[in-house]
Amino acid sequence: MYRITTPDFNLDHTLSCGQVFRWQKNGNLWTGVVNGAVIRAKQEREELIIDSILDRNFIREYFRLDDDMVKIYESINRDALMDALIRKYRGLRLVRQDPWECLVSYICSSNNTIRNIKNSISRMCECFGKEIGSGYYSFPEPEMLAVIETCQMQQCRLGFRSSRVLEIASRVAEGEFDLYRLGKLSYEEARLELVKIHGVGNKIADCVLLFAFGKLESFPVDTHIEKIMELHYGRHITGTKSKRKEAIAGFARRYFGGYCGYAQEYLYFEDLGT
């Protein structure tokens, strides 16, 4: 067990804002499985208390404790709404997720609720991951998922998403799709590669680029974000209905700047709680 000083960090906001799916809170203690290891974390004022085999450097990187939040807040704080959200949720940080787990998780999120996403991912890990502790399982590797049948995935209750997960698992396992190469590409180039995957549209691609590859210019637009952006910024956004989500994302990049991905998560968390 060790402690990390964490100014401008709020563990509760960070883990409950909808960006991750394998963390559970009991009292003031959060427990999650990351990188094949269990992490137990709690916060006391500006100290993060960690119980895990993962070292300090990993935890700092995972929770993006190296981000300059003062600079980020200065960049995205463009109006009264964002100013209020920063005050309300100050310390919410994006996390650096594993690209494979993040991609599969967001494929599972398609037309789904957060509760169902969490349950399905939990079942998939129990069925096809490795047990790493009593009741805790690693996220299944693509090589494991590549050799199972669609019918075996029924117990995970993924519905139509099952075939999509198995298809990309096979492509990654066989080296047909180099997922980790995307981190070396520009945002635009990486996005074009991701949307070639069956079941990955612009929103899922943007989530993976933001949460796994740290491309902070990514601004995922789902129904939550579309609603809140139309309400507060609709008069500034032009474009046909069929291209509305892309127009919203484009406006957000221009308006909030290179850290617009942070602005997106603050907006999303606000709508999630309303």
Contents of the next structure:
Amino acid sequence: MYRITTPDFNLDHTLSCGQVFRWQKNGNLWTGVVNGAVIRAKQEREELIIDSILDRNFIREYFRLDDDMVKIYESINRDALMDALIRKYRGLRLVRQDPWECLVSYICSSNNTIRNIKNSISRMCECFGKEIGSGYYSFPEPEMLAVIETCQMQQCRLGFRSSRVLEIASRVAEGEFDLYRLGKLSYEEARLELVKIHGVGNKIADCVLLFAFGKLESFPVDTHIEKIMELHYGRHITGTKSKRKEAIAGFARRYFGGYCGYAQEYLYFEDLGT
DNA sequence: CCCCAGGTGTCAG
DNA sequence: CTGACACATGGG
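Please could you give me the other form, the form predicted together with the DNA, since above is the form predicted alone?
Next comes the full complex, and the chain you just saw is listed first.
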């Protein structure tokens, strides 16, 4: 058990905003499984209290505690809306997820509800992850999922996404798709690689780039973001129908700048609540 | 029984 | 190149 002093950090907002799927809150205590280890976390004012075998450097990295939020807020605060959202959700941080878990999680997200996504991921971990004590399970490695039969996967209730998960698991396990190499590429290069995966389009690629590879210039446009961006910025955006979401992403990148990924998460959290 | 959900792949026109 | 539709599962 140890404490980390953290200005501009809000644990509740960070774990409730929809970027992660495996954290649960009981009372004021959050529990999650990250990189094969249980983390229990709670916050008291500017202190983050952690109970985990993972060390404080890992936690700092995971919660991006070295991000200079004053600088980031200054950068994305382009208008009254973002100013209000920064005040409302101050301390919401992006986290650094494991790329494999993040990729599979967001493949599961397509045309799905948050509730179903969480349930599917939870079942995948229970069925195919390793027991790490207290009834918690690690996220299954690609090598594990690569040898799973379609019929065994059905109990996880992924629907049509099941085959997509098994396919990329095999490719990663075989070494044919080097997921961890993507971190060394630029945002644009890595995005082009990700969308080659069956079941990964621009939106899911952007989620993986933002939540796992820390590409803060990524701006995933889903139905929530599309709705809220149309409402507030629609008149600035060109492009129609099928090109509309890419146009929104392009506008956001220019408008909010290189940290637009943070802006995206504040907008998304706002739309979740309303 | 209808519709929709952190989208994407596919297939006519 | 564009738009329509299917896709499994769960819930309103």
